[in-house]
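Shown next as structure tokens: one chain only, the form predicted on its own.
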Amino acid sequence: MGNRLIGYGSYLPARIMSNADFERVMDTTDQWIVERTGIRERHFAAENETVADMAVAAARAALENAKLKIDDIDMVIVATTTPELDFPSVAVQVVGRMQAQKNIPAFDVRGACTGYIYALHCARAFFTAGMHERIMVIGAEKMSRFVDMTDRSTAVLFGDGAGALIFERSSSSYSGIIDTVVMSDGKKFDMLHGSPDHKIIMNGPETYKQAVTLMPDAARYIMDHAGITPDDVDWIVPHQANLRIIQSGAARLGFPLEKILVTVDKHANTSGASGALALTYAFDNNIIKKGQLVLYPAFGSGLTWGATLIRV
């Protein structure tokens, strides 16, 4: 059994970070900024607003978009790396808030930069096993809990926001998510991870060495496991963290340029919200166009990394 794309949404939070703001607050520079990452601004969460919080607004778009409602999906997946809340998942509490009448299965899935394509793996395996016809996947991330506004080489680097994106079974094997793949390596686990009181700690020059190696690897797979060639590939949507990785993934692979989106610039690095958000914002501008075919690589933390084919 296959699946198709039926619906998308989006959230950002109200306060925009520009880099004009890290100027007053660190030794850094717009141009600094600009050059090494491609990034001019980024959305932050506000003090109040929960990563829960984000989920429910994008997955009220998605459903809008779909003209559907809650009761109409029968699995939420959340993937989500900084949930304020050990316990229940983001994606009960979506659920719940929702005020879904029927007991929708519901859980998260943890893969940090990588994780909206885990999620989008697990959503693929439940429909080649026929077993749900709607699954609503949401990506959402407060990164802004993890930034520390004393180390100018992470904090300027990630944003909060969400994306969801629903799917239905379909008879087509080739449409929505046409294939998934995903890997690991924790031996690596000291290269990019999160500190125990909530900080970021990352080796960036071993960081951009991995991404720009493992995120073009693994859409070679996928290309090849899938058949296809790179003519084939209407768009390349890249996980959105950093334009420099962005542009050597791409020549890695002889991807020209004007076949990559690129939002890091407005978004920065949303982590498992990234490819989400990347997808709604083409959408919504009109710029990925229905039929089309995406590749979406994506590296983090773990390591982890992955891609998936979709065609919208």
The other form holds:
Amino acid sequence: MGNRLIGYGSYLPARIMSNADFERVMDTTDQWIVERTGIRERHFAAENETVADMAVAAARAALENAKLKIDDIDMVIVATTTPELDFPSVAVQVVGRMQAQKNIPAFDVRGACTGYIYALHCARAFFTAGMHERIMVIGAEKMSRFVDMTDRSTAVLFGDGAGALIFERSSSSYSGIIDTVVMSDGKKFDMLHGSPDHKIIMNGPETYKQAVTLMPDAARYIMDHAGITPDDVDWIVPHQANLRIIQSGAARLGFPLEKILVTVDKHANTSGASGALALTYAFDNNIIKKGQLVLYPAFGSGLTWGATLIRV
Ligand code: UT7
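We have the form predicted on its own; now please give the form predicted together with oxa(dethia)-CoA (UT7).
Below, the chain from earlier opens the complete complex, with every other chain and molecule after it.
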């Protein structure tokens, strides 16, 4: 039992923070940020704008794109690490805010920057088991809530937004989410984690070193499992954290530059929303076309990492 992609949508907050905006409030430069990360700007949600607000906006856009209503969906999964409320889940809030008439099962997945891969992993399992008809998978984050303006080494790296993909059960096992792999190593907790007062604690250089090996490892695992090589893959859409990590990982795997999708310059690191936002951007701009094969590896706090293969 397989699945296929039938809709997509995203939401980016109106407020854009450029590197120049950071130059004005901390000891940093546009040149440093661009050279070390590739980031030029990021969106920051308004103070009263919540993760659920952004998730609802992305969900509405995806439903409109698929020409469906919320009651046509029979499961909602939200990847988020930055919900304002500990309970209920953002996914339940989305279903409620959209006035669903059915009692649609809904839950959140917390996997930091790998969260969207974990959510797709769950969706794939439900399809494989033949348990659900249409699953909406949303990635939504308000990273700006965790940004510590006194720490230039992390403040400039993150952004806010939400993306949503809708998958439908299909008899083909070569469409939609074809495969997923997810992993974790909690012994590396210290490398990157949140603090009780909502700050990002990160050892940047160590995290960088892990990212450039673990993301390609997961990507290679999934290509080997599917019996394919980079030549068979149309696009690699790596988690958008840092342009140097993206390029170095893709080069290790033997992907040419023209097959690498980059949105980190516009969105920065949106953690669990990164993959869905990047894919939606590529669909909207006719960069990734229907039927193409996409390899999406991710890496993040935990440590967690993984990859998925999607025929869009
Ligand atoms: O989603 C997954 C989670 N996160 C990641 O993937 C992040 C992985 N790590 C990275 O992307 C990079 O390590 C960073 C972009 C965070 C940092 O780049 P780096 O090349 O590893 O720089 P560094 O931490 O080694 O710092 C080099 C210098 C330091 O100055 P000194 O000690 O050499 O004088 C920093 O203080 O750059 C300085 N620096 C800055 N300078 C200007 C750090 N942040 C900034 C800044 N502006 N914003």
